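Listed next as structure tokens is one chain, alone, in the form predicted on its own.
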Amino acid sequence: MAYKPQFGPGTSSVAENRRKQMNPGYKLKKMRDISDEEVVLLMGHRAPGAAYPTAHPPLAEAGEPKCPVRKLVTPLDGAKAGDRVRYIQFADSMWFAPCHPYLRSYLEAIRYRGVDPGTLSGRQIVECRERDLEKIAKELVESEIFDAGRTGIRGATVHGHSLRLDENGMMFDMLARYVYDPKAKTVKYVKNQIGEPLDKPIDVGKSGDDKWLKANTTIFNSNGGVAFRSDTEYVEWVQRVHSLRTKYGFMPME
């Protein structure tokens, strides 16, 4: 009998967003166009078109020994040319964003090859080779995982983002990396992810309206959404991992 993975339970629509967003046979759609040029721009590792700095040689002049494993793994193209190791980071607001921090390590392990997801508090961030990283982050932020209004790039100062909305629907930044055009009625980058101006600004495209971003949310919540609680499955196992989990802990004997 074949394996079917399972991805998680419940029977809610955030349970089965959490679930598709987890699935790598589920293509994210594509909500927006950004350049290459773009997604280095907003990350501030290196000036667009410049010279990927390396950490070590070339793996083909490296001259490493004989391995087993290394002819089972086929490298990526930037463990390949010895890229540095970088990183880009989001904040998703608790006021339906369509991913949230825990959700978006889970999926990014998933789904991509060598690469460090971690969660922290309010903040997601997933490091692997520069070269890889782009294209990785290309398509993140491309993708339904990430709205313009209550998604940020944030690399630095992060904190109080998932508190409250401005009038736009827009999460607060600290450092105001991003701003809305009441004309266009889009969001602009101005700054990148460490809060370093922008020589021009960057168009993400306009957020989801309210009816889109409850329908598509991966967070449970009771002020308009999905209650938790209202998910028995969902709690059922919750409730059996903590048992498990606290029950090992003391190590009770049989």
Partner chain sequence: MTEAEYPQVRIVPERLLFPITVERLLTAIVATGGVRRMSLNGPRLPAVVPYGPARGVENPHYARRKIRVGDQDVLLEVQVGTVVLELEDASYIPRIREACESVFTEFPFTIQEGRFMKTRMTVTDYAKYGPDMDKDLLGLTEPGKKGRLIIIQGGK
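With the form predicted on its own done, generate the form predicted in complex with the partner chain in the same format.
No partners, no molecules, just the chain.
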């Protein structure tokens, strides 16, 4: 029988959402439209339309050594052209954000080639060759794992994921990169990810309502959401992994 990855344990909606997002066979739902130019502006690495700065000559001109691995691995478009490695970084509120840093790294490593995801406590960064990063960033921001109010695109000064929400239900941002438009009831980015003002605001659409967020979150939260302890299968597996890791230090058997 062919191996079928399970991605993770658990019977709760949170566990199911985690499995769903990690599964490359599941196409992430598109929730909003962001143009290519807007993605470039949000990241702030280059001016829209400008040529991609390079870190090395194109591979075709570089005169690569004969190497069997290089023959096996097809380089990304950005690597072929010698693009710089750039990043996009997200912060996810613990108040029912539709994704969270560890899961972002898992799903990016599973779904995309040539990326270097990194998880920190309240933020998650993904690095890639610039032109490929722009495609990935567009997909991530347009998809269901991004929420306008509970997820932030933050290159620096990320503080806020564990704080209370503000009166509009938005995650705190020290740099106010995004603002809530009460008339349109949408969220608009007025600064790029490192806090430089944008010439015109970028609309990233409406934030999900509480019902949608609680149904689609990947974060256990006993304060109004799905409590970790309520998913006994998940607890059992986490305890099993913890126990085996501890025991293996002394004796490699159960």
